[in-house]
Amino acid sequence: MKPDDKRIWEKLSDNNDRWRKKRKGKEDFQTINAVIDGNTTKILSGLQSKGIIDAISGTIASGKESGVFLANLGPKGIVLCQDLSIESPIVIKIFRTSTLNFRSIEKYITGDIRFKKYSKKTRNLVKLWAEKEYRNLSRSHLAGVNVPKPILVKNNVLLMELIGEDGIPCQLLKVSSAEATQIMLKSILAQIKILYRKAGLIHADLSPYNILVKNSTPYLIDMSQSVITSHPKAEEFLERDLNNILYYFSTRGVNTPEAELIFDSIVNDELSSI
């Protein structure tokens, strides 16, 4: 462990061990070092002091835009999550303030009537990106789409339900090869349709890397880029999502329908037709 990595972690300890991991793996510290800056530390410490969260208990993943962690709930967090039917541990998704740039996300923001006015400054964009995922998850959950329930968002920090069992995150579809079945494909296509018809959203980055599988049920995740169906590129994004999913299942030997037929069913047919 490098000294700098240790200091980054100890910023969160607030002179105690509440933010320390019992087992400090090298990858955990590298993830923290890359994701958590001074402002993020203040946000996490504030959530801790309010009793919303108690301690980060592990690292789930680290991507180009964010780091995803497991966290135990504090006393107020337990009460809050009881009302949402969410148990501890939960997920903390921390959006990186150093790597997000406007060019990479512009096409998902421009044209979305929910975000007509925004600043192109990096910190403001990261805040908007986190808020966008929170709002997309809320909208999707209310519509009956299988997504993690969002809890709250504070600047670049998003708290949400863990899709897992006994505190262990479920696997992505990409690494759950046994789940690449006709039934799973049908379930995912049905979720895409509910997302479109009831939530008025398109995922816009759907792939086997953005679908969790719990008890053979698909859950859509990573929805910052998701757009409303009136977005100028809505049809383009929907076609891309469908092609990604159909291609994945076809490479696993699953008989897949034509993308054009599924597209038409989602956009025009009755909700129950898939």
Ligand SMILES: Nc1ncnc2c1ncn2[C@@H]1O[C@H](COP(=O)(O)OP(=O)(O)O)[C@@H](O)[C@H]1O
Given for the second form:
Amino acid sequence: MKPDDKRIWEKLSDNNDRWRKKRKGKEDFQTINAVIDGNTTKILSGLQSKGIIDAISGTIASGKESGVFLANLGPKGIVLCQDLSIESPIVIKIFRTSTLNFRSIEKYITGDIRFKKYSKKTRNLVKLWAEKEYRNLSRSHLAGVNVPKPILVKNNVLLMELIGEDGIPCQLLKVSSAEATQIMLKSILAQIKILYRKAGLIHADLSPYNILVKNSTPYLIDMSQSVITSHPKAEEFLERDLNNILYYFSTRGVNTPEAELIFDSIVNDELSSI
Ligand SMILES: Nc1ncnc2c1ncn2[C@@H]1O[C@H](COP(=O)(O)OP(=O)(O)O)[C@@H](O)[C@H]1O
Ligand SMILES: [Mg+2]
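What's the form predicted together with this ligand like, now that we've got the form predicted alone?
Whole complex next, starting from this chain.
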């Protein structure tokens, strides 16, 4: 990171955040450094000077293709997102511009009629990938699927609601008692069905790694690759999502239904039955 960018970062980051104190500051800076290039720093700094975000207060996760951070909304951000208050932290997901591989994402773009024309240059692809997640989240949120409400997308930077409790991000799916497990499986399958039938989407990367649990309720996250149901590989993706979920629950002692039965119910049965 260039010295100038580092200075901007210092301005962006809020050292006094309650949640951040639980983490090591050094670790945060290394994560930030790995994910953020000069252009991204400028976008974030622009969002800050426009009053959309206030400060970035911590790192939630850092993967090969993205970094996920906790931040606070600024006064203009509150106008964009009236159901959130100035104290409510939000999530900033930053798509890394250096690691996105066209071959790995092509099958989720080609065939989705919403994205007929696009440039294959990496920077443009990252922008498209972030925009795709924003649009999928909006569509799902409007349809009543449990997903983080998206706030704004600017190039490779996506702002969304935090799925958290008291400002602390919720944990990924992890089930314990047999009874709770059975109920959780049913809730997840119901979400997949609403996603398919009301939002017209298939998640296409569904696994316990992309499900957060808040107050015993599952929330689906990470939707860049999600496709509309008319996509030529829609069936294959839905089958894969179902198999991943059913496999996970079967390894936790749940008597899982056949994937074909669930597939049929999602595609054909009444919305209320699962
Ligand atoms: N809206 C959110 N609220 C709380 N935590 C989130 C949110 N979005 C992402 N996370 C956390 O960040 C991690 C990575 O986000 P994800 O969207 O799955 O990105 P990736 O493409 O890197 O897998 C998730 O596993 C989750 O722990
Ligand atoms: Mg993920």
